[in-house]
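This document starts with one chain, in the form predicted alone, laid out as structure tokens.
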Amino acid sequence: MHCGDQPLNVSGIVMQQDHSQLTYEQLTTNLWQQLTRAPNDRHHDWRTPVLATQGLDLAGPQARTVVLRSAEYATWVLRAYTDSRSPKCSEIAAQPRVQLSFWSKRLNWQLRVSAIAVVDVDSDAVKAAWEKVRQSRAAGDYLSHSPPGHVQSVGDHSVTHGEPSSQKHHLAILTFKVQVMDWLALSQDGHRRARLTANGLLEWLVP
């Protein structure tokens, strides 16, 4: 029986020893099922990936956790929110090639996503996102008078949050156009690793 004869399940991909029988469509569908669930499930491990960018002025790689806000299988696009004054925005403007790293303890899966990033600060999508965010506790995160990373001194109150109705927000959308996925599944029966590209390439790699 080929592994394609067995159903895929949410906890993992059913594979035989000849894992090359798993098709590109089966593997990508399973991975994107997890990615599209993550933004809507606060308990999903992939809701908070690590975003790595190239730092400015020879600062080297910069990594930080972001919150996944949406995932679109049809377009291979991921999105997150940030403060438009965050250093990551300048880093992306200078070098848009980034990587997102996901780890799921439940699945024992690691997913490294190489993508081209774009910072969106004033589109209709940003306006719509702000209309949702402004009603939540997170609104204050985008209303600070000082940018992220601002050095505070004792008695410095310059980072106090304003009211959503009285101050310009700094919310921006980070859009990641996925180019390549590197998937690693850890298992006592043998680890498995594959590289997938947006244009349909599937390569099985040594774990």
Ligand SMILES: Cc1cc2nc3c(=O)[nH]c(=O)nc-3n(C[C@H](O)[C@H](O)[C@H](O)COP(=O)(O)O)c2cc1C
Contents of the next structure:
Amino acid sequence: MHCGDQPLNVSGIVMQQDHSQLTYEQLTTNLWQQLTRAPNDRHHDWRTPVLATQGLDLAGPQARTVVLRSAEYATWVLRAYTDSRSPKCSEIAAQPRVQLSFWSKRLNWQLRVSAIAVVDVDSDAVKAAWEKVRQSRAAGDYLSHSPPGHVQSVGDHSVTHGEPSSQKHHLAILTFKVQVMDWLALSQDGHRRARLTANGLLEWLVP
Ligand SMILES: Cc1cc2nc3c(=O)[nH]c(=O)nc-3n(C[C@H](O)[C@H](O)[C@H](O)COP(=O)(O)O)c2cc1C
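Switch from the form predicted alone to the form predicted in complex with the ligand and print that structure.
Time for the whole complex; same chain goes first.
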């Protein structure tokens, strides 16, 4: 598809074909529009980014899928839920610099988000999140007797059954303060790549 100099309509977002016409403000607005949609849209590819952390000791990089729970443009903050005993929490405590990688087949966009992560285990926000989660089918994810990654013995399924409200939960909120975003847009008319920082820098990169 050749669009010439016409604005390119990508899933309702009008982007100028000539990237030099896109301002920092326009690009960040478009990216955060997708990020804020994703937690509320089960079909949005950006709802399940890959979170990469630095493994402990000599384990090397650790990457896994998480569900994006919220995105706040005003503060450049993303959030996910996890079990506070999972290895990723110890890894973040040792090295809070992480990366989240998003890919959308529909948009043909990759977004690599470098962030500083914090594990929140007992704030009012965690209590409020648990109030919602404990009434859902996902409650069991945060109630297992043994921590995630624990080696199971035969017949041990390590999940607590019963009334979730009476059990100790291990829900933690992972808060990601975004520092840098690396956006790659694939197109037959030429790929585009840009680096954006939270403090207003926009650089166009060779894709
Ligand atoms: C589609 C999908 C969504 C997932 N969402 C989460 C999540 O939101 N939080 C989480 O801790 N783990 C989630 N997981 C499981 C993680 O990928 C991972 O296996 C688990 O958290 C253990 O990671 P760790 O041992 O590196 O801490 C998800 C897995 C899949 C396949």
